[in-house]
Amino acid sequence: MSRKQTKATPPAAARSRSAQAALPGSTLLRCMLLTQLTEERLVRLYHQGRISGGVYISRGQEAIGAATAAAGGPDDLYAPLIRDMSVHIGRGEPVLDIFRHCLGRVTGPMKGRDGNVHYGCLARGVYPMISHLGAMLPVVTGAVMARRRQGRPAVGFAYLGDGATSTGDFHEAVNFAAVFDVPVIFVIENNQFAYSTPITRQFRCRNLADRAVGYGIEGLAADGNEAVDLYRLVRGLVDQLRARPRPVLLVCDTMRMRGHGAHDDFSYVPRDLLERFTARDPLDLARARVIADGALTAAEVARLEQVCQAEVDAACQQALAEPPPDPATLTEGVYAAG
């Protein structure tokens, strides 16, 4: 959102900023910056041997999670993937808790009993991820149906990559949602590769949105790198689904600009493809957009970057200073009381 006006703001600029008050440009940029900076720090911690398991990078895809997280309401449900940290941050997850979780601290959301991408916050409507990609799609579909039967006007966001569209869970969830008119937005993050397998070796249809026809639902294609435009599209879509519940397939064209995880050297990616998407970096586009819209000045963007960096630095240092769980508490939270 645009910042509050000051007495020194010229009338013309004030009118411009007021007109942009409904745009989430600076909010989205902040979410994307925090995501990028947090992930970069986690990669360093991983290579230092401080993080067990893997670290999965969303670099190049930050706009999708930020836009969809901002578009939902308090009753909506989210099932993010391994590269959806911007969903967690966009739904209010503190950066400090992300570091606590990934470092296995007892103060973290999972109290140090799990790490990696297996965390969520049901109070914010965000489900912890199941590692088998695609497996969360039926979960969020059923959860949305249950919540609506309780009288809550929930809409679901089920995230998957292009590779997960080849799994049985994808077919089962989309088909079920179509038959029972469950309002779920199946957000396909088409990042060009299923690990190292290019999309040309995954499917023959011209666009994954075309698959919606077979289920009798709508299929939409969107630019996954333009955060504000994607937010507007999804915000309108959410309103439609509340009024007339039904599933929608939303394909967001993007690219992950790093390897599958911190362990992957990314050597299989063609240089021309990488250059094409580098020219459309979502953070660069977001910075230019907030300045062009009058939401922030270039100086304010630079200041926002400094503030986000300071927040990440402080969160990381605090988490590193906190303890791991006591081995004596190993069975706590594992067994139900008899």
Partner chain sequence: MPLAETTLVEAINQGLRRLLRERPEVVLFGEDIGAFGGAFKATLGLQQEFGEARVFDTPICESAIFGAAIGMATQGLRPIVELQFVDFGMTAVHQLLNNAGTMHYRTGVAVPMTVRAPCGGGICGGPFHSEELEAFFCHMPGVKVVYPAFPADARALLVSAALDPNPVIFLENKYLYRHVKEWLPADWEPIPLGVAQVCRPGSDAVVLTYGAMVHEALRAAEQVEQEGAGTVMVLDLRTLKPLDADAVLAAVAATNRVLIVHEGWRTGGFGAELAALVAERAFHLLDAPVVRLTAPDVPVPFAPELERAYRPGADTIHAALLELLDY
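Structure of the form predicted together with the partner chain, please, following the form predicted alone?
What follows is just the one chain, with no partners and no other molecules.
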């Protein structure tokens, strides 16, 4: 029931090249690079007027989704939110489908019926979010309950921001999961802001992980910018929850390094705060880490970036060329047949 502070402990394991190759560093880095490059391209498309609506990116928070997505097994269920493209990519969403989706193409996962951050793939266990903050938390809780009844050892990952912890649904879902011992990791991405509102206007507790005590569950506070360490922590946590099902609050400290959306100049964010987190950019940390761990050489990292960029470029070009939905299909599929 206590709050634990995790530290960035470098692996004591052997440093041989083959042992390091088994570590997730390069997988995580690839996921984070694809996320960053895809989002960068989406922002460009938005400013070019080729994406309607809005674009909401996760710059600065890529490690959290990459680490938590990699930590889950095939039966696990995910409900990513607004800053979680790396969860989608980490759970197998092709970058091509993300472009299709954001461009409102009929070929996309939501067939143009929803846009921006609202996508997912239930066949892969990734729930498409709705906008209403907090609303997905009980859904993934119920979904995990159903899977476990069917004998599948599912663990759930439910994501939310610091702001969403103020909603009633957060309380209802965490308490519900606690009462029924549902193994859901509530991944709170404390990125210091909810749109323009700083966390001082969101809660009074020292750390959001302290709230766990009130639900009779465990709360963990972690560094959200160190992907490899976070992966290790969550990997261990998942094993524990499979052995003894129960929910956990996992509070990841991080920073939204851009505006709330591509439309927002985030002039309300203090520059010193940004600078503090710029020094701990999760992509820089991940690059340095894979090199330090011997998983990749600097040249291999550079090569990986090129490969990711090429994948993003190709996906974007293809999606741009694909068709929008046919207005004649507007009223189809509101109800399931049968």
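Quick caveat, the model's predicted, so the values are computed rather than measured. Positions refer to the first chain, counted from 1. Whichever C-alpha set is largest while still superposing within 1.5 Å between the two forms counts as the rigid core.
Trainee: Core-aligned, is the CA shift for Q317 between these two forms 2 angstroms or more?
Mentor: Stays below the 2 Å threshold, so no.
Trainee: If the rigid core is lined up, how many Å does the C-alpha atom of T329 shift between these two forms?
Mentor: A shift of 2.4 Å.
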